[in-house]
Amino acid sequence: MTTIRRFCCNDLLRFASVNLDHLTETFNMSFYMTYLARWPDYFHVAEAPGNRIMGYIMGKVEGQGESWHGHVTAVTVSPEYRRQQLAKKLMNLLEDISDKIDKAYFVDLFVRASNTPAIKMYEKLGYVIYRRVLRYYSGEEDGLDMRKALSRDVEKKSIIPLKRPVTPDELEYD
């Protein structure tokens, strides 16, 4: 049975495992644990029996006014437990938080353009490619900005995608 709970510091020892994919971005520790300190509602670990780690989120709640939204930095699950939709109760979960807990307008994340199994899934979860990120990843691979929609943006204004693509240097960052 999985359990999905609040990441904790012991957590940032024993996952490196998870985040062997290469399309996982991976921090330095320092990263990781503003994360933690900053925003503990967005970070979760999904364990399996015997505390193997399973995957995890992490995300922040950032923006001011209509920009105000909830972040997945990043979502990944091991090889092993892939196809079990544990990647979408991880998504689900910090919609919810930002939707019910922070009343966000939508919440939205960054994919490798030639991702496509992760942008097929995000998909299926309800998100739409609002823009193009040019040289977003390590300034050569273009980069997708998803976003989906909460309760708040009655009108999903939030939702309505650029015309054009973007540099890195045009996006708002909090």
Second form
Amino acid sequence: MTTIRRFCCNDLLRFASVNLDHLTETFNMSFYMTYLARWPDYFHVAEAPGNRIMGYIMGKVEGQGESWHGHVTAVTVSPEYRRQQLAKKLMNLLEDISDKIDKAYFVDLFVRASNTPAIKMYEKLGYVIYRRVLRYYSGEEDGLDMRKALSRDVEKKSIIPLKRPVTPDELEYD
Amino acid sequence: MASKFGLAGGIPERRVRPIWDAIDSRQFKNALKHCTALLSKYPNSPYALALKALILERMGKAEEALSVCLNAKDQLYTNDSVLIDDLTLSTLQIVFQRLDHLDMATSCYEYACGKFPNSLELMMGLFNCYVREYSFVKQQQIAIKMYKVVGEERFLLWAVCSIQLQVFCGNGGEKLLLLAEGLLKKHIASHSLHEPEALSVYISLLERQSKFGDALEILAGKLGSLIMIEVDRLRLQGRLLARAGDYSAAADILQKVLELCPDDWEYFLHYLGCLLDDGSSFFLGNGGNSIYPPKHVGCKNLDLPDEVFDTRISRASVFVEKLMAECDNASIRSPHLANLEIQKRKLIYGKGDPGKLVEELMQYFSRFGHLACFTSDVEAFLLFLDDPNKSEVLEKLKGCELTSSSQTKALGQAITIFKVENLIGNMFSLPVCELEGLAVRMADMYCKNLPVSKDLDLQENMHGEELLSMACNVLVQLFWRTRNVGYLLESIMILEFGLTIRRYTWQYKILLLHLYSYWNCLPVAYDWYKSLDVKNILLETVSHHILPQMLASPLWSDLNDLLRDYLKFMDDHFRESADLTFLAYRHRNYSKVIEFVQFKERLQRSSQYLVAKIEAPILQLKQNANSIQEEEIKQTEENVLKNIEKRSLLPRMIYLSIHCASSSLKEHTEANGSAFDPKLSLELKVLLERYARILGFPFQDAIELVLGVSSGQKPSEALSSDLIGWINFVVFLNAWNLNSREIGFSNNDKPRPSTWHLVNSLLKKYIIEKMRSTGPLLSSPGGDLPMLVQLVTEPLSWHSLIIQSSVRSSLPSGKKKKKGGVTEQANSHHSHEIQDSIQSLCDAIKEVTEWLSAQINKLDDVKFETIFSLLQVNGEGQGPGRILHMFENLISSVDNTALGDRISQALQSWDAVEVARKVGAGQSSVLSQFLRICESKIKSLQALRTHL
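Please give the other form, namely the form predicted together with the partner chain, since only the form predicted on its own has been shown so far.
Next comes the full complex, and the chain you just saw is listed first.
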């Protein structure tokens, strides 16, 4: 029961029940609004009957040449609506927009190396671990850069795993 | 920072680079050094000056920065030989903005644009200035100018957005939209449109003017292909058709939407509405003020002929059947719920059978009953049924064999049944013993199902977490019904227990913080609040859980943090919002431009923001109420705002009262020797009249009422509707009367007490009354403690400020020599009044401090046994404590293999004694902080007495 539509500012006033979850970060306003101002097609919310917020996804598209790609900044689903494949739906939507509208080569995301449940989920959705980023999270925990190739990357070059880990300052994008 | 031809602001880039680098690495001293060197070579360069101002501002030297900026501005205006470029102006703009002088940045750009009328860069800068100032008309004018110069689509759209803003957020009339439409039409005729966002602006413009036909035509034409996602175009088309009243065509299109997105519930409702010639669902949420759309949608067009209704509704049924047959995805719920909606519509049209709806509900339960969202999915349908049918649903649910293959599913279904029971209000009619049994069953189910969560990561939600929240709700209800504090303690215990097992469950924390607040354990409540990590926009949407209690508490330093963080967040957003709006313009996401401006306006109207704006200065006054600092008070005057008008009057009334009090002795001369302005007294009277009106009485009647209560002719409850408001009124009334002497004491046959006496008697009366009714905190949750705190920290504090001011003015000023006679007599009478008042206040507070000390001692002596004795199961095995007992049994027989290490260890760490101790310590801490406040009041009052 998912009405998926573009995220709008008023949703910021309604997503508390999703964001109070301790794994969901509440960013500052300019962060959300910069995403809304620049990549509104990459910021979607799912609603249930009674217009309850089930979850949302935010992301962007960036890069040059063959590293032109979609990026998932955050995807979260309220506990009440988990185990219903909602995250998958939201991810597919973002992949679709990256693929068909923006003609990107791949989609990527970062995840805490310790967050096994999430890593498993992304693997099920077709993502592979492209590289490890040392001490990516607050200078402490390693992050994993996971990628999924899109149709434009015919030979799937973008997802060939790197042999060695990188440090955060080696990353091309934030 | 950009540069052209190696020049930056007319200066070779290599000379400027070291300054940029130093600023970027925050070495401002170094930057200033480089900048001074640069200025010695280019003393009149506005860019060099702008850099210097920027550095000074960053160093915190606001005044110097402003004067350098103004110098730069002068150079720009007067020196024809200097270069004017966007780099210079945008640097100045940054500094001006940070110094709160947006207007000056704007005039610089205006001047530059006048001088170089065709510079696109400068015009964009000027547009940006107007965006920051929310000057929609000027935005429109400059955008049109840019459009004329370069003919680009985006500038036209900037102008169109600016026009829309005038209509939506300014005072522009709707007919302006016609102008915007004309501009777009003309442009499209010659250049067409190239951006999807431009098209959606165009269509929204037409839609707003109800030109649905025109909008549909455009969508069907070549421009329609700008919307690249098929289903988005269909959604738009369906909406336009429905709004145009062409329901049959709309239904056809919406059917296609559902074929592509079978799980889209919102569009199913639109579809069904259109089938029944009712497009009202599309009008919801448009321009509404609530962020939550109404839960129940009324239906229109109930007079469809029978056979038409039958055909249409069976078309819906057939279509839904088809959707269900086609989608193989087990997580798609919408078509199944659609059957319930169809039955509901039949009932609305008088053609249904509630039994069928119940049947569909049971079907839905058998498919999705295990999901946590089942109850919220069917809420609207459950509430639509009448009571006998509701009970039938519950009976049927309870009768269901929960034979689900998996334990988690069976658990989910069982939880759902509890939730349904709660939703239909069944619990209110259950007898106490059954209600208690219900709570016990919930907790028991939680315990028994712990093994299901054995392999879950700590990060993941455990199965059955909701059971403890629900059991807690039942226990709270038991507390309300029986007034047995044991139930309250137990409700706290089970949530604490749940958090011991998994510390992340925010739902428990929110319940707990309310329960602790209610039991006067505010420090513990605040700790739980902090553990929620409420920040950014959540400050606006979550902090209401704690703010009201904190406002009436003695925890001033925590309250101060709370208010400061919240106001900082809001004010920061208001400051940066325009920059983000400009970002949306630049990235051509025009719909977001309108949205951002409207969102900022919505946040500015937040009532919590208004409350915080008013309460922050009042808190400061409370904290400083032991000594007068007039300057501070003056700054805290607030705009008058209807809903919190009364609170907003306070700072001004305190200020005026102090002045009136200080002029009460020396005729029209204040303590500092300056002449007293009689206007102040008049103003105070006006405010008193207004204040009385807010309290619901004409001024004279309000005076009669307080005199009546004071003399015992009227009951003390007469003021209880807004006690703090009334006593504040009395305090300010006295201050005003000190100067005006309008409330006479012997004009009637009955002699009246002085207004001093009025204040003394009422303050003392209510302080003692509230103290007695507060009772021992442990055994009387709720209670009047917050009221008592407010009496002491508000009216009593304001009154002591007034005394202070009077005392100061009665001190010999030294310069003037006092003459004897009438004045001296009056003065001596006056100083008696002050003495009496001080004495009376001290007596009252002393009683409070004694009571507080006794309470604190008692709490410190309280053994956890005393608290535990609240949990007493009676001979029949009933009463609070059964669940706690269950927990203890669980812990004593922990089975590591069944529960897994994590849960077993968590269980072992459970310590009920610690929770009991926390309750005692939390209450004791609130009382101690209040005691400190009272003691400092006594001290400052006694110090005043020595001056007399």
